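Only one chain is shown below, in structure tokens, and it's the form predicted on its own.
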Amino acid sequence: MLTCRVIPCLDTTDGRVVKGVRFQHLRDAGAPVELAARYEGEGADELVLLDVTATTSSRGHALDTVRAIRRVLAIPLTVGGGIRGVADAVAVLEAGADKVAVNTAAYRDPALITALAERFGAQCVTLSIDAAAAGDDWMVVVRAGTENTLRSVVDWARTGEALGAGEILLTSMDRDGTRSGYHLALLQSVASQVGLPVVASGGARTPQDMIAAIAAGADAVLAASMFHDGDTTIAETKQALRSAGVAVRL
């Protein structure tokens, strides 16, 4: 049996880590570094890093805090934010990443997923979508929340498998940082659609919501103001999880 991951995620701006409600409201919220180190030594199986105004800064992704990042850490990370193209990942992965999120420039170019999956295999590249409520569906949002666009996230997530993606990070923007929980019915519509690992985010606040969002068919669970807050740690989300008989890595 795959075991299911628990992935911290930082948001960094400006060498900080920050957290807001719906990708707005930017709180500081600690050093990369330290939180990296931490969540490595409780359990994290992963680690995301986003530099969330990037690409609405059209700059590319803050190099030098992944390459600190990278000294103290020995887990996978995936860095996201300001990958417009096969020379910034190449860039990235230099640094020290172990695989490329991908978000708004792979909407504006879909051939910029098959150019990363070609040069560095599928496992590489995730693919990041950002999902906004629309009636009784759901549709991509794309430049850190700022622009709706009138895609479907599950046809979007479909297309982006078929093009060579290796993994969904799918965030609710409704949910993030609200603490409500992850929205259950937008992770069984995609689960449900593509053959694709589905990370689980926004919304987080306790294990049970990350059991729920297994449930619904999420491979991976991530979060960040409940572990950047100290509401609990990765060590006793884990113990948790394996309480309700969920497999990980311990």
Second form
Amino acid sequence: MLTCRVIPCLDTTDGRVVKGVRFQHLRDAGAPVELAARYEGEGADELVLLDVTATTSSRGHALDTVRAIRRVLAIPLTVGGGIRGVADAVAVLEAGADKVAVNTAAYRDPALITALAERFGAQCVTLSIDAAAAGDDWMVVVRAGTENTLRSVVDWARTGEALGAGEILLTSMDRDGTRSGYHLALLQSVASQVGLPVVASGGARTPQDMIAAIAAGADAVLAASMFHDGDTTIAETKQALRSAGVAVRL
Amino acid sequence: MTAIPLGVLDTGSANLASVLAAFRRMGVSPCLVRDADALRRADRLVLPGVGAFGAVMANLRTLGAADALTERITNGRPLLAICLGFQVLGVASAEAPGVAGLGIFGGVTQRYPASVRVPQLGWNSVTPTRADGVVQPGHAFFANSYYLDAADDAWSASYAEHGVRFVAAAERGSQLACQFHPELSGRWGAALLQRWWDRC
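What about the form predicted together with its partner chain, after the form predicted on its own?
Below, the chain from earlier opens the complete complex, with every other chain and molecule after it.
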């Protein structure tokens, strides 16, 4: 049977891994290639690489980092940040990505999702959605959290699926970097409304947070701070998941 | 004429870089091939595949590669087909009704049922039916929405489950066709590529 994926996320800018809190106050967290190799060795199921300042500084994704990681990495690599059109997607795929994650550009021009899916297949297109709580609902935020669209997250996720996306990377901006656990109600509402795999992101601190996210419907769990800061290793995390009855690859 | 120890067919598919990187880590220098002549000359051939069934078949026919591929496979020459490269070996696909595949396998690829997440994205356990095959038991990385439920009898199949039991790989001598991505399947995948290489 299909196992749950544990996915470390490297947020990068200027060739370094960084991590912030609620998308702000970025601090250095290491060198991307070294971290990528270490995480694969520890049992990471996939790696996500997000250039977090590409969109707000109006430049494309840093391709050198993608190439350097690809040389050493034998697990899937999803690359996002600054993908504005099909040409940008081709560039990151040629540099070594296996999937592209689109966020702001897809929101502005949803036809981009369809164009990417037709060319590369749905399994190659991750729709990255950043969510901000608003009462009992969640709104889509874009441009690295700087712009609230006031569009319902569930509605956008369903639209993305209809347009051809192959996966939803769902980040709670309110929980990002706070280590207060994933936003379970957000996960539940999206995972129950789409047929696509859903990746939980934002707030992980412990393997227990991941077990809760999987129980809420997530197919994969993503974390950054928890692994970068050495709270726990991916190997320990996956052991804990298995002990709790979650199917993982060890 | 230069020898091509390993040709990787450029079908305009997406993740060529990962396939090339996996072989380079093995110390092999892969060569991209784009026409029927180079496809015939390559000692070993990789048919990668990320994309859509209809588009890849159209591409193969335009390159004149479809007939050359069928000929290679019929003659038992070394082949590694990956993901969509595996699916085009079937007669057709529910993904592109009316488009003919290469017809090496009798089956038609079907879409996974709505009871499971589609696409299948992640690591699934693979169980071979023979013990001494290139494919050994373990977890492989899959990224697919369509599957084949049976391979041809002349091939040894490995199976996995995602709502239904499906063919994870089929092998015959130095020919290996995988629904999963060996190039993305970590150490297990690297060992698999090495065993395939050694068998060629």
